[in-house]
Structure formats: structure tokens, C-alpha cells
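Listed next as C-alpha cells is one chain, alone, in the form predicted on its own.
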Amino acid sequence: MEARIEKIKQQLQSQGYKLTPQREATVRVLLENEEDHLSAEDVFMLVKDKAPEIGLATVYRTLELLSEMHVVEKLNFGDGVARYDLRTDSSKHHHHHLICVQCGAMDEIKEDWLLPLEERLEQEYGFTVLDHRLDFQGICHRCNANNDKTNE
């Protein structure tokens, strides 16, 4: 964790700014909960436990300049809701998601399914792809199990 806190604080260097107690709590957090796609507010309510003056804009603020400067890439699902993700150094796309309409449960694929149709793009129209992303929409496997059940 502490190398990719360095990188992040070298990235923001190179910008002119600062890794400050408060960004620093807020990148601990994403780090901490990697796995999840937190929130603004969910963030927020994380990192006051380690940084009780922290507030809510010094949270989205934080946030924002991670989203401008691609360490965090951020995602709307539909819900009206912006989510953050720390983007990996190992993958060169980001993974995509499968996103349960009916419980709002939200499942990531982390293998790279597109390579091939970037390879086509490359040879049939000279187009070079630099990043994209994927969201699924449907019934995710636990609602359709209990569906199922109901359904008995």
C-alpha cells in the first residue's frame, strides 16, 4: 500500500500539488476498499474515522482532482450515484461491470474480453483504441436464484 501511496504522491507532484493529511486519508480508503465502488459520501463517512476535520467538499474535491489525473476512474451506473475506482498500474483497460437491475449488486469482470475487437478496430480502420469500458445490465446470479425459488 505504502508504494502505491508514493506514486500517487509523485503523481501529484508533477502537477504542483500536494498529498496532503486529508487526500492521503481519502487514498488510504479507496486503497483500504478497493474491491467496492465507493461513493463520495461513502468515502467520506470512511475517512472520518481517520480524519475527523476532514469535510464532505475536501472529500469531493479530493476525489475530482484523483478522477482529472486518472488515478481513480469515475463511474455512473445508472443510479444517479458517481462511484470511484483506483485504476491498476498492471491493467491497460479498465474491467467492467455486471450491474443487477433489481438489487443494484454490481460484479467485475477483470479479464480484458475486447483485446480482440481493439486488434480489429487497429487493422480495419486505423483506429487505435486507448481505453474503454463495459457495464452489463441484467439479473445477477443471486436474484436469479432467488427467483427461481419464488418460482417454485
The other form holds:
Protein chains: 2
Amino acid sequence: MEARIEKIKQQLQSQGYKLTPQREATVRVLLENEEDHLSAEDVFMLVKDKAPEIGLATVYRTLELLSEMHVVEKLNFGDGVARYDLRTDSSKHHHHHLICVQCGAMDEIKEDWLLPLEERLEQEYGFTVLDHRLDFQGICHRCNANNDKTNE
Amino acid sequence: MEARIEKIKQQLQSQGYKLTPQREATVRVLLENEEDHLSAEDVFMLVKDKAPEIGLATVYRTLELLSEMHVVEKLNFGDGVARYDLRTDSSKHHHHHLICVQCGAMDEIKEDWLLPLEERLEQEYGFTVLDHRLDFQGICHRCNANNDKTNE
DNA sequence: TTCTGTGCAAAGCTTTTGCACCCTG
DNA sequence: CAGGGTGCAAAAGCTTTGCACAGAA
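Switch from the form predicted on its own, shown above, to the form predicted together with the DNA and output its structure.
The complete assembly is shown below, putting the previous chain first.
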């Protein structure tokens, strides 16, 4: 974890930015909740435990900065708030979401199933893919199981 | 076009809703701009040409209603506004967006390249796919061409 | 000192809601 | 006259911005 913070610190410094205590607290919250998709408000409340004097605007500014640095990815699931995801170390970020329309759970598949498609896009459409996003909406295995039980 | 409006009218009536003049004007705007991804504001301004007395709230309410009826799909590209897309007649809606980070153009691929993935999800994850969404961010063929020219 | 970063409050935007009124059935 | 539908304006979020101040280089 310290190593990842150190890396982000260097990324920031290489662009002339500082890893201030507020920014570090924000990054730590993101690291500690890597599996979640936190909204700015979520991050704000968690950061407040570490640094109670922080302001919401600073959190927004930090997330915006981290987003520009490609340290986090800003996601939009259509629920009215932006959510932020730490990017993995790999140069490209590929993950897929399984959003259950019944219970609202969001699972994640990290495996990348899209490389063949991207190659086709480059060749057939002349489109250079930098990133992508793939969300599936449907019914998760838990709800599927429950539904089966109910119907018995 | 009249046939499609008639069909939507029947869909509404089957749920106890009416196709009021305002709603019809909104649907016509969506039909006439089927290739675009209009925001509520966009729709509002276009509908005003047909029905100047309409209010923005009515447009929002109509789009929300049409969205519930699965006549349109509400999309979110992360630019701060919801956008609305008429659904095609086919029961499943599958399209992919190519969003250019350089010029902002959004092209669309209607072809469905994901069926194999969906089958895998069902089998390996027990996840029943109802809909999906796939966006690629990158550089479009036009910008790629321009960039090449500039670099010469 | 200079410049970046911060907290607070105000403003900005999109979207939703309350309410009186209208119109159809 | 009952009910849904509408327009207007106000309210309600989420996010950004202006400004004065703090702190490091």
C-alpha cells in the first residue's frame, strides 16, 4: 500500500503537483475501498475520519486531479452521482460490471474479454481504442437462485 | 413513421397513459433525430418548434415515462446530462459507441459483437444478461487521419 | 515572495417536485 | 366531477467556482 502511494506521489510530482495530507488521505480511502465504487460524497465522509477538517470541494478537486492523472477513473452508472475507481497498475484499464437490476448488486469481472474486438475496431473502423467500458444489466446468480426457490 | 407513433400510442394506452399532443411532439422529435443522442434540453428546444407552449418539466416527465415504457433508453456519457435514445423494434437493444476523446464525435456500431460474451456470462457466472452497454473511448478515424497529416 | 492548495460559501446545472389549472372521459 | 396531464416556479441534488488565507519552495 505504501508503495502504491509512493508511486502516485511520484506521478503527481512529475506533473508539478504535491501529495498534500488531504490528497494522501483521499488516496488512502480509495485504496482501502478499492472494491467499491465510491461517490465523491462517500469519499468525503470516509476521509473525514482521517482528516476532519477537509472540505468537500477539496475532495472533488482531488478526485478531478487524480482522474486527469489517470490514477482513478470517473464512472457514471446513471444514478445521479459520479463514482471513482482506482485504476490498476496495468497500463490499460479493463473491467466489466455486472449490475443486477433486481437487487442492485454490482459485481466486477476484471478479466479482459475485449481485446479481439478492439483489434477489429482498429482494423475495420480506423478507431484507436484508448479505454472502454462494458456494463451488463441483468439478474445476478444470487437472485437467479432465489427466484428459482420462490418459484418452486 | 406514423406506424411507429401509432404503436407507441398503443403501448401507452395499454398502461392507461395518453398520447397527448405534447407527448406526440416529443416522440416525433425523437423519431426525426433517431441517429443523435439528444439531451432533455435538446429535445425541449426541438419540441418548442412544434409546440412552443411546452414546458421543460413536461419534456422530462415524458422522457421519464417513455423510459419506463422502454420506448427510449436513458444513456449517460458522463458529460453531465442524460441522453435519450429511441429503442429499435428488436426486443434487445445492442449498440456500441465510439467516442473520440479528441474531437468529441460519437459514432455508433449497431452490430452486436457481444453475444458470445453473454453466453459465457450466463454459463460461468450464472448472470442473466438483459441489456448491456459498451463504450469505447479513443481516437476516431478522422482525427487519426488529421494527426497523421499534421505530423508529416 | 510567489505559487499551489485549501475551506467555506455561493453559484451553476441538470433534474425533480408542488401546485393551481386544464381538459378529457 | 374525477383523474391524469401541463406549465410555471421553486426546490433539490451534485458539482464547480470565487475568494481570502495558509503553507511550502
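If you superpose the two forms and keep the largest set of C-alpha atoms that fall within 1.5 Å, you have the rigid core. Numbering follows the first chain given and starts at 1. The structure presented is a predicted model; accordingly, all values stated were derived computationally and were not measured.
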| query | finding |
| --- | --- |
| Core-aligned C-alpha movement of H141 between these two forms, 2 Å or more | yes |
